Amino acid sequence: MLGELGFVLLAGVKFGALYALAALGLVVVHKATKTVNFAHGAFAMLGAFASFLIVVKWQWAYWAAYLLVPPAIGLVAAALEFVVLRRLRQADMFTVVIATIFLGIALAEAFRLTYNTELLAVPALFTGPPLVVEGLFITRDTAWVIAGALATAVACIILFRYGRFGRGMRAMAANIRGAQLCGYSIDGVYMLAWFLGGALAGLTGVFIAPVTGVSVDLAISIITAGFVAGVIGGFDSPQGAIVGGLLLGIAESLAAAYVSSAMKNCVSFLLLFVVLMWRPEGLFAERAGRSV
């Protein structure tokens, strides 16, 4: 029984680490711009598709996907911010959110037209015998996904807390005019936020491609999980994104194993409703407000 529970929890942590990385990309954009980027799932899908091209289609070394895909998707996100969303900056928030939704749909449909197939398979990075820890068998790919995704998330939090870019984002979140007086450019901070958010989405796609494969459904599943994890942790808290992602992944895994597989799709929305009713600001909401 303990071995079964350990396997279930391990699967939950694996997906939770991926959810945390996806949620962190959403939080980065929201922290700087107060925009919920509903195209984030499509960016992750593009990252997964790009890893398929690099690893399977072109047969390059796997490390090239991890090095090339995140900045490439980051540039796509920054370009969309520059071309489309910057023109909508003075519009109401509803308009901006609708724009991100339809940008995501457009990217997903472009993928569907390019590859008219249900699923594209991507091989795992590591093969070989699993690791055995206290009687629990852990595949090397599972260990890599957990360690890699969580290490990236922690590195981003350190960058956000101590780097100049992070200071600029926090300044914009607290007081836009004050940030401008301190020498921060709204255009520069916004574009960097979208670049980093897109890069995190692309990296999420590279990590998740061997786990789930590449399909249009990936865009929906990533934005759903990332959004719920962000709400659970607090949409202004990078640390909360990690905790929210792990909680969501473990809850889904436990529900699928001990209730029914259908509950895996329901538990995220149940958690979302519970958090919104009990603590709508999230578990780790930051107190600082934003003024203009």
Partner chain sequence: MSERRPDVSALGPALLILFCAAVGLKLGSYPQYVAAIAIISMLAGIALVVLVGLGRCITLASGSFMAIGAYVSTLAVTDLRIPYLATLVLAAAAGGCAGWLIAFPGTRFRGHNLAMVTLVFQSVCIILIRESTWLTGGAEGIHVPAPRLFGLTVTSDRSFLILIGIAAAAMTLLVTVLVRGRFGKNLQAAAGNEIAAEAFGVSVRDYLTAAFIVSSATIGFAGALLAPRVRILDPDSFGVLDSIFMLAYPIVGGMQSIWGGLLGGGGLRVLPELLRPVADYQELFFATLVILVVLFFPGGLSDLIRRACALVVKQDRLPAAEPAPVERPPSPVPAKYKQYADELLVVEGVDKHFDALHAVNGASLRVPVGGIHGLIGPNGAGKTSLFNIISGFLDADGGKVAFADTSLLGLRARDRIRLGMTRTFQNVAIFGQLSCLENVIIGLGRNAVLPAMAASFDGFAGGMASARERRRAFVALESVGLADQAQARAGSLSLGDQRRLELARAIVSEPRLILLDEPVSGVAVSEVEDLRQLLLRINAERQIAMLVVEHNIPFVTMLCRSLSVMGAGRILAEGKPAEVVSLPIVRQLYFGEEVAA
Given for the second form:
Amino acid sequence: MLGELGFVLLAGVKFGALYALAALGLVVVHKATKTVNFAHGAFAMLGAFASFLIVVKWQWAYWAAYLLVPPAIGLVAAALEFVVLRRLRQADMFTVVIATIFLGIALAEAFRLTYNTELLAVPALFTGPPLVVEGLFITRDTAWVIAGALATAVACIILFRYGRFGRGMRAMAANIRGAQLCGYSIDGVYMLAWFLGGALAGLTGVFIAPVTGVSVDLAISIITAGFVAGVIGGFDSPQGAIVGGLLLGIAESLAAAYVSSAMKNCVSFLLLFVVLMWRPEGLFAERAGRSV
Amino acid sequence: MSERRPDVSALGPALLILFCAAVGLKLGSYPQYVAAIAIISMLAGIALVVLVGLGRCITLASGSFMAIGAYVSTLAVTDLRIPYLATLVLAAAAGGCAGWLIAFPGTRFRGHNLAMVTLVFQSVCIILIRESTWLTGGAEGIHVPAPRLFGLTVTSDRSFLILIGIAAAAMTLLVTVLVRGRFGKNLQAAAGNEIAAEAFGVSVRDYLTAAFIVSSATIGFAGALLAPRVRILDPDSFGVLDSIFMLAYPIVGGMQSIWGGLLGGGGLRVLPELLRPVADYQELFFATLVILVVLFFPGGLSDLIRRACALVVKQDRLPAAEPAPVERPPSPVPAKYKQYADELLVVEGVDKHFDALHAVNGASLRVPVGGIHGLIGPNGAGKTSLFNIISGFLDADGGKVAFADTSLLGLRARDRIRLGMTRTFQNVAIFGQLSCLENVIIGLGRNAVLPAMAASFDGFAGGMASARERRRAFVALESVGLADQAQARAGSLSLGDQRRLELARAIVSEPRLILLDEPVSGVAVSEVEDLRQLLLRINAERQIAMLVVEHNIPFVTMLCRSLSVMGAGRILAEGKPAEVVSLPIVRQLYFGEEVAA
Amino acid sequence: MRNFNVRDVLVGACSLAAGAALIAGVPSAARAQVNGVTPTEISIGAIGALTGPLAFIGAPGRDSLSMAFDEINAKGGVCGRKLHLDFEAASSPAESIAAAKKLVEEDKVFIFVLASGSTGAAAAADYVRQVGVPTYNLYGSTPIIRNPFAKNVFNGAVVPVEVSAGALIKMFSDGGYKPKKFGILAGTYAFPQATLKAAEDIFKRDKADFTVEQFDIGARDFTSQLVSLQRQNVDSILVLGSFSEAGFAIKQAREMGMTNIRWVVDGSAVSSAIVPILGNADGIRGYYNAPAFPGQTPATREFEARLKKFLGSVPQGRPSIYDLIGYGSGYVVAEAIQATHCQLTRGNLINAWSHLKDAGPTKRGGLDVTFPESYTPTDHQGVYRIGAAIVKDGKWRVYRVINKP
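For comparison with the form predicted alone, produce the structure of the form predicted together with the partner chain.
All chains and molecules follow, beginning with the one already shown.
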């Protein structure tokens, strides 16, 4: 029976790691700009698509996808920040959320128009025989996705904690006026945050492409999972995003296995609901305070 | 002067729908079908104007409300044998219930969290419909029977269009009356400025809940109209993407008026029919359109049309249309006020801690009936905390606050207006979207949801009560010198005029006490004296007592009859203004003068 | 007392005008022809999804129908007239009815083709039954389209679910395999649910040992369902869903060590695109609504080349079954028109169509890529045959044809 539970947990951790990565990108943007980017899922979908182009269409080496896609998507995100979001700096959150929702739709549709197909398959990076641990088969790709996604996430946290950029973003989030006085340019930090958020989305896309394939649905499924993970962990806490992602992945997997497959979607919603009602600032909020 | 005139222009939107239906009847059967579908979308559009435009709540659950309406109506016809017309009401009720349900979390969140909570609701709803195969036929859908009305079966496009046109027009009239009347104004106020709304008895949560209910009931109704038109109901026709595109209706059409909902809903539904040759690009086009509107025309289509019309006809406010002010109604101190003691407001030993900070430390003060009392003190002295405790925006840790012998502690901010206590705000908190007159009418109080809805209908019918309210509000505006601005948008006034407007709003309910929070902060020096005269006149004519928190010492000393000085959470001195400011302790506090021992 | 505000009136008036313009603007163009036939042209209307999750059906439908019509026209057309395709995009039931009404009532097409799947087609089918226009259902397999029987509705290459479910179950015992316990993995959306019902009926009738697990549309993680199937020692699994869902389910099953399973997948999953998901897909079976897979025979290879030329480039996964069927159906339409002896009325057409025998591309020199279609006045199902397909060396191929059970 350990084997069965092991498979369920392994799948949970695998998807959880991907959710965590998606949530991390949302957190990066939210920390600096106080907005949740609903186009994040579309960015990740573009990242997965770019990795399809590199790996399948152009037959380049796989590492090129890991190297090129994140900065490319980051640039797209930064450009959109410059063209669309910058004009809405003075607008309320309501307008910004609407703008990013429809930005996401526009990106997903643009993709669908260039490649009208149900699904694009991308092969895995590692294809050797699976590792066998205590009767549990762990494919090399699964191990790579879990380890790679989590390592990226940890690297991001360190960057936040100790990098100049991280300090700037935290200062910005705490007090825009004050941060400006300390020499941080709002435009610079906002754009950098969107670049980083976009790059993380791109990386999420590269990691997720072999696991789910590339399709238009990817945009909505990533933003939903990433958002729920972000809410669980608190939109201001990168550590929270990781824990939230893993928690969500495992909870989904367990619910699907031991309750019913329809519960799989419901459970993420249930988690969102409970956390929002009980601790709207998330389980790992850095500072206490009402966040509405 | 005809005082009781019904609000004819509220009929406009319903007439537009009937007109669309009438035009459709002249055309072939395919345009009739399109017209029917477009009218249903118009209904969804106005429903979303209520929630998204006026309430400023993002909703991604519209598809599920429409599904609820459609399924409830269809199942009631097929399984319960209820007549179709009755199921329209049932569908609206079911939609309303769903709206009420989602309002629980919905009123607690804004922005992205609300978007996500509604998205959750949408997804769970569709999953439930899909999983309840025994009831809904599951993913494969169910067949909708042709509706039967008065023994006739509706099958032709023409009769469907007539049915849908009339039903939708009726619903539109209902929503229009609510939106244009008191309810809509209060909802806009609640969404525009929560604190000010609460201070005048508009419960933000109640109003947003009502907005969710009204909007989802309307969408449920629209769903019931749609069901027999599409013949097959399946859960995937009401998915997340449909909800997102419905959200585009009010945004593209214009969020602030019913016209916007009609234009957005109708336009975005007919557009794909016109754009058939380039159908591939439809969704991309819609999404881009929304982003462009958000960036460049935040008012949407209806606002563009409005501005274009304004260019054609240089028409402006209509002061002449307002009742010429009769003689000012006498405002004696009502008899019941006299039975109380001289002291109207009594604050005793109030304490407030913020963690380690003892913000208010045993503070006491008194405001006599008809008096003007000032509260001064340097920054951080605890004035604002004390003021917020009195006005109900902060809970005290201990002590006593009584107004006309009624304890205020534990009473919500919005209940104070009932007792005869109103306030103004340090950062002017007017409702910028509304006209000056509408701002003042909100100041009359009695803003609970149901009475406001009733008032909406009364206003539509040109009832006496509404006429009286408008007259009272106009008189209040006149007494602060803003009568000629009655129809102007409050947001367009100068800061000084906005302060006057706040005053008019604070006095219109004939309160006994106004709490004035830094009434001249930010006001041009030249206007300060005018405001002081105005306050003195109000005090003299209407016998309204005032508690003033202010930094401008000369202004306070010349306005007030008594003064309290706060420092480090305590009341340090009390008495006549001139005496108090010359006390050594006050001079030290304010001017840093050394006190000669 | 809200007075009659001039500005309100103006806005109202402008809106009225805009509304009128919108409604009047709905194309109500050329009505010269009575039933879609002019001396030089016969217009054929079709609807299908070009956007959204079902675009993978509609787009091939549009492409392959126009390719077939182009070929027919290049050889002189039918009855001295060119065939003209009028394709309207529609996905939801509301859009499908609107598109159908436009084609039938405004454009007055001679024949109406349903090139969309499931509910969209079902909603429109209900409408065409009412107006009686000759209707040709290309891809819809659900009973809603077929029942009740209508004189004017013809169902082409896609067999009813009872037939396909029967064929799928037969495929489990091909090659001497003896299944002990069946598992069904079915999507919760319309397509798979219809087949699921039919398959369950057959299993129950045969008193077979089976168990059902469900997944949501677009699912990518099947661990929980597979764990449950593994627990019950299932040795034969039927996957009802799209190729992407089937692909990821099979991939994950292998990763969990479920290697000795016979996999049979629904027709919608029999696509060359399943191979790159799995890497090695050999041994997977499924049914195919055509006698040969693209690339399997000279005819299908030629078809692929022509489609490539016609479209410029062919996306991954195409030509798909929807391309083959669309192409073959285009020729069936031509033959039905020809069978009226050029007395081009709708009544004649329905009558002639009801007596078609072995209609298909070959008679007019087209490529033989579909099963020939035959109709009788009481049976409007054109094809009952189905190809049993298997993946061999990374390529699907039809290994036998299952006739009407």
